[in-house]
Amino acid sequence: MIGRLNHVAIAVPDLTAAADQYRKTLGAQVGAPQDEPDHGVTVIFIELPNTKIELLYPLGDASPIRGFLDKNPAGGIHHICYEVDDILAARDHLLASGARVLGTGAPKIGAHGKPVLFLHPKDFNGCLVELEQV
């Protein structure tokens, strides 16, 4: 059901410093900051030959990333994102298998302009999983 790894998301306490570290220290291709108000984050994508890194920074005090950074002040891996061909079919299969979909279960539009869902980390070995329809 899942396809390729789309990205690994890292919550960061300083978005500019993190972007500079990837750009200057690692020589990576770093995109521009992009506000995602529906998700409460500002993101920057780092393009790699085989996937992406998504830097996450809180957008507003109600951001879920704010809570993550309160518990992990230095930042850290927040979630991994897998691609799926049909997000509704994937959701229905996961629910039938006993997995929990966060929120209402209805896909939201993610940072790439495509439908996404998040799966409860307790159902996936402590890892928050995002699914993105391709």
Given for the second form:
Number of protein chains: 2
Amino acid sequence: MIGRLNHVAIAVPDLTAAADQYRKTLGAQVGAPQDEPDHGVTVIFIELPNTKIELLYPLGDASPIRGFLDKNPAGGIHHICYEVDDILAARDHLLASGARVLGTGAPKIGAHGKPVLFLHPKDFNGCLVELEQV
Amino acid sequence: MIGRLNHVAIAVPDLTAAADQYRKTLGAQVGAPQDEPDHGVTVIFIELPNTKIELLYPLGDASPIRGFLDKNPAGGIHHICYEVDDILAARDHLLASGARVLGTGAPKIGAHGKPVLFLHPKDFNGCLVELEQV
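Other form of same protein, the form predicted in complex with another copy of the chain, not the form predicted on its own:
Following is the full complex, with the preceding chain placed first.
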């Protein structure tokens, strides 16, 4: 069911410093910051040859990653995203397997403009898992 | 400097259950458990089309991931691994940039039989970063 690893998302306490570090210290290809007000984050994509790293920084007072950074002030890996061909079929298969889908269970349009769902970390080895239909 | 994302390593509290979940619930290609006594872990590799997930479970009393699971009983993402062409050149560049390399600074032979180094999470947005020479 799952396909490629679309990205690893890292919540960071200082977006400029993290982007500079990936660009200069790690020598990676780092994009420009993009505000995603619908998701309460500013993101920077780092393009690796086979996948992406997504740096996340809170945008607005209701940012869903504010609490994560409060608990992890140095930052940390926030979620991993797997690609699926059919997000509704994936959701129904997961629900039938007893896994919990966060929110209403209806896919939202994610930061890449594609339908996404998040799965409950307690059901997936403590990892917040995003599924993205590609 | 960094190239492909070689793998995302997830520490899990129940290796059989996690492997079953990736195989049956997520429909991924899951390998057989491999004991790595030199590293204090039993690993299972999950082959995605573009990278790998490495499930980690403690092996032996001195396993380096025992403490992580004590702190995170449900499991969690333990580290991410980037590939580099020349691990000594990468190390020297990182040290010159002020980043800390864990241990003696000499590469060890990792679970894939290749030289690896780990970087201090506090220097990399709370993420434990492994570099592997490929």
